[in-house]
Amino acid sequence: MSEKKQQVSRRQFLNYTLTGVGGFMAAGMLVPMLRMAVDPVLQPSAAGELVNVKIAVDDLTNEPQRVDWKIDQVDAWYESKVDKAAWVYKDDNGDVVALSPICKHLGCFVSWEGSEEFPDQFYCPCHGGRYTKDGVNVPHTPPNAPLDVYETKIKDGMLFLGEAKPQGEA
């Protein structure tokens, strides 16, 4: 066997060097983009956390009452306080029911007994949408789905509300 050294020409040397530098620069540009895409997925989510709405369960009646509270929302690097609301009452079994006030038709705010024509119903003033006390949409009115239901938990006599989900999933 002959031991002949392989000589690298200038052209090959420049080709190898430029390819290596180009690959290094491409990796330098792609790594931040990849991290931006993957990092939010790896962060722990605050979704689903229950929040104390500062109302005692003993203060609830069978008449829906509006409950307002604030949550901390983080959107990328911007943090803000977001207002939330719910219609809360006790049903005939004594269970706590918390309904979202957002109409399923166009997202307007529904109110309890908001119309003199339709007492004991949730009423949406935008297009005349109506819901029964349990949040089910009245047939032949604009909403085509029932109001969302908040996840509820009672701890130390206080009401905690979580995420609003469609009535079929709650």
Second form
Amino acid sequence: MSEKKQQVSRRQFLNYTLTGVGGFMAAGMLVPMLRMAVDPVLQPSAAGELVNVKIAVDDLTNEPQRVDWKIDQVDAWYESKVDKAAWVYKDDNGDVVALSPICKHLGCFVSWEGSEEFPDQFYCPCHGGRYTKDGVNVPHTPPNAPLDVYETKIKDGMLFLGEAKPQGEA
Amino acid sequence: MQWVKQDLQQYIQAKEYVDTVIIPLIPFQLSQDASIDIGAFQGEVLTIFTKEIEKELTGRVLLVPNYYYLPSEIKDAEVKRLNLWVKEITAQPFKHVFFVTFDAKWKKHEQLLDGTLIWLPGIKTGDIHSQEMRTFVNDQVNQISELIKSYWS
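Follow the form predicted on its own with the form predicted together with its partner chain, if you could.
First the chain shown before, then all remaining chains and molecules of the complex.
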């Protein structure tokens, strides 16, 4: 009877316990270190996230239309909803193009065909800056760079937009 | 451009392009318990309001700090002080000065002000974060930017 109970010797028992406790302690130290090493991977990147702007791709046309949406933004002091906007249309190949409405000159809000004198162009009301439909600045107007382009993604027929990037890089 | 470091650094580089100033006029008082909250609420709305206008027209507009005053009575002294602000502003290459307010009392003194007064019929109550308020503010902002643009051309 006692033979059966002593399948585990004292030495073995101590060995197991020590290994167990030691292992636990080592894990306790290693896991946070590991977590830190891979942290950037686990971090949900709020900035690079693509947001559903609640527009069906089928509703888009060749004519740029204004799309507004909101994102959460955390600044040092505030967490706030930030309004975003884009001019969105389908180009000749049927690809979706989303342009930032922020003028590259001094940051006013450009609008599509904002001036009757310049149809088929984006027009900035502040200093008369103009851009062609693909966002390229018209020479001899104040802006010296094309409009930024949003990252786009289409999922389940809905349009997702990410960050606005300068043209050429995107 | 707003009255913040980053915008002002840009402003200094681009002075000749910025020819319009917006001054929000906001009353401040503590003596009338009944209307303290209304006053504060209108101040909040007006601040949001002018920021939205500024956002539309960033490149050509400078939004200066709010002008606060005691509302009991708008006296000559107040008009004088406000005109001093304008004098300070127009020493720079600014051509258009707009005052934006919910306070109808300024309307009477409009001729004495060295700028254009935009008086908006006030909103007394409401939830500043509600969808209706958003729509309302957006509508008004559009109209006011159109108005400001019309002064430009």
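Definition used throughout: the rigid core is the maximal C-alpha set that superposes within 1.5 Å between two forms. All figures in this text were calculated on a predicted structure; none of them were measured in a lab. Numbering follows the first chain given and starts at 1.
**OP:** Using a superposition on the rigid core, decide whether the Cα position of G20 changes by 2 angstroms or more between the two forms.
**Re:** G20: C-alpha displaced by 2 Å or more between the two forms.
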